[in-house]
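First comes one chain, alone, set out as structure tokens in the form predicted on its own.
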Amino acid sequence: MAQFDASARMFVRGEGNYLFDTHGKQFFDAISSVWTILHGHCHPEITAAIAEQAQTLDHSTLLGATHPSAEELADRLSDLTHLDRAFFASDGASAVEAALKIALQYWQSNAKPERTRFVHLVDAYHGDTAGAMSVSDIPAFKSRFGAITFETQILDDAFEDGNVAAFIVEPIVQAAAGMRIVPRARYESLKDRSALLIVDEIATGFGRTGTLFAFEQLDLQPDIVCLGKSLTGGALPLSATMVSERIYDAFLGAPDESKQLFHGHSYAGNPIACAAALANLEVLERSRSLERTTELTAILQREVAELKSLPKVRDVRATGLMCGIELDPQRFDSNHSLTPGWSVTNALFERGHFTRPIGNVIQFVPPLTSNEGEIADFCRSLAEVLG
């Protein structure tokens, strides 16, 4: 923070796959503004939907009321995820918090209050709020906050789930762990379970890994799915916790039973954000983005393969359009004031590419609207920097 100069990275406009700063210089958004932008910045159909909704109904609470945009979006997401009900919030961590509370209360309603344990993957990351931190496993994000987190367990091969409320997993790619690719076999034990399964698709959802949702590639049947980030195409904050009907039914009862979920957010299901999400889903379907992602994946794999042979590169990990280039810190000047990750991303910024490191892993998560030239130019610039 002491080294950060806000004036050096002041973006004032976005168009297509590019951000523009106060000097008019353009930067390829190689990180999709932290895995959010799907169809480029300021997509005309999404911005038009936002403007139209803003002139009709700017906000109406979902606490004891509803509105057409939320109803329509819930139906669309139900069709896409094959889950039945939607609980809306604004960010991904909030979707995870809701999922954890839903899982706990579900078992209380089913006379199994002993099911309180949550199990996650090694190197898990699910957000920076208290519950989300608890089911995460990266010390940098949670080690200072033990006073407000609870004990959890890591998924291993010989696991008894008798006291487990839910397993929570990122499917295929653990983005915050440096684009770590999880072996498919790691998920096999989750197909035969008595506990609930929460799948966190916040980073991987909406085509990033080549299918609409990454869990489709794993033959998993989740009870709860958390959505966020690209839900609105990156235009506005919105998240959803999708649940099956049997979970929803556990929260139904007479008023004096108090079986409802005592959890809500003031701006949950904001009509403008829902309108953006509906427009995003329309663009995603009509533009055949998933087919294009398949084509771009082959291009990205070809281009990043050239980076593997560079002396300063320790590893390259990629699935779909989610890629991490891990640097070898021993190959860098140890007297430099910046980490290798930051020195490289700063040099990329000077060459017109905007991304951020995770430790010494360079993130490359381009929008689905990227083209072959943009992907090749990023990899070429990175090779020049590392040379």
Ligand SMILES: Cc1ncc(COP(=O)(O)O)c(C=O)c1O
Given for the second form:
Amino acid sequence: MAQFDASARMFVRGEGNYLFDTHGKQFFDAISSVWTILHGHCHPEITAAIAEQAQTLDHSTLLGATHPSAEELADRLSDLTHLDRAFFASDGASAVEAALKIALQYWQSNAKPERTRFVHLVDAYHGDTAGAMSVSDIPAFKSRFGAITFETQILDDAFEDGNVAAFIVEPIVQAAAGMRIVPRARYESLKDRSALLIVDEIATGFGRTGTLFAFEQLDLQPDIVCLGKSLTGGALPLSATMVSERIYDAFLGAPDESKQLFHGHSYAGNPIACAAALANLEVLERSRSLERTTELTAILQREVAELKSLPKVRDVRATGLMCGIELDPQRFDSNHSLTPGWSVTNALFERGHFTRPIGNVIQFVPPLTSNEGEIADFCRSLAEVLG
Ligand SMILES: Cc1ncc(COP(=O)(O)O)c(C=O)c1O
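Same protein, the form predicted together with the named molecule this time rather than the form predicted on its own?
Let us now look at the entire complex, which starts with that chain.
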């Protein structure tokens, strides 16, 4: 923050794949506003759905009541995930937090209260709230907060199977770890398990890896799926924790049994956000976005492949439209006041591309509506900067 200059990065408008600053200069949103924007900014169908819903029912609680947009969206998401029930919240971390609590309570209701442990991937990231942080594994995000996190286990290490409440994994790619691609073999043990499986599709969901959900490519059968980010196409905060009927049933009982999940947020399943999500899913289906993603993936792979040979590039990792270009910090001037990652993304910004680094990894996660020229132009600019 000491180096952040608000006046230099003040976006006042978004249209299609571009953000516009106060001077009217346009920037290609090469990071899809942190993996949220799917069909470009201010998509007319999504903004129209928002406007219509805002004029009809702005908000009503999901605590002991419901509304048509939440009902319809829950049904749509059930069809898409093959999980039966939806628990709504606003941010991704809230969906993860709910998933962890649902898993714990599920085992209590099933007379296995000893199942309290969570197992995650090495280098995992599931959000910044206390529970989500606990099942994450990136020191920068959690090392200072040991006082409010709980102990967890890593999938590759030995653990007591009978104590595990749930495995939680990011499918295929660990975005926050710097677009790390997880070897497929690492998911094998999850196919035969007694604990629950939580798949976190917050970064990968809704087409970014080429299929609607990344877990489809891994042949996993999750019990719980967390959705967020692109659920509304990037227009509004909304997340969902999808669960199977078997899990849902564990929360049903007579009032004096208190089996319900004592967990909820004021704006959970806000009608305007749900309407945006419904419009987003409509656009996703109608505009053949998944087919387009397959075509774009081939273009992206071809263009980023050229970057691999640059001396300042240590590695290039990509799956679908999620790509990370890792820089070799030893090839950069160590006296520079900025990290290599920031000096490169700042130079890209001057050339009209907006992204940010994760450490020394340059993120390239273009919207699904990007075209060949935009992808090639970003890669050309990056090659120029690194040259
Ligand atoms: C895999 C994954 N899970 C959870 C989250 C947290 O989502 P949010 O930032 O909406 O809380 C993120 C955010 O980047 C993520 O990448």
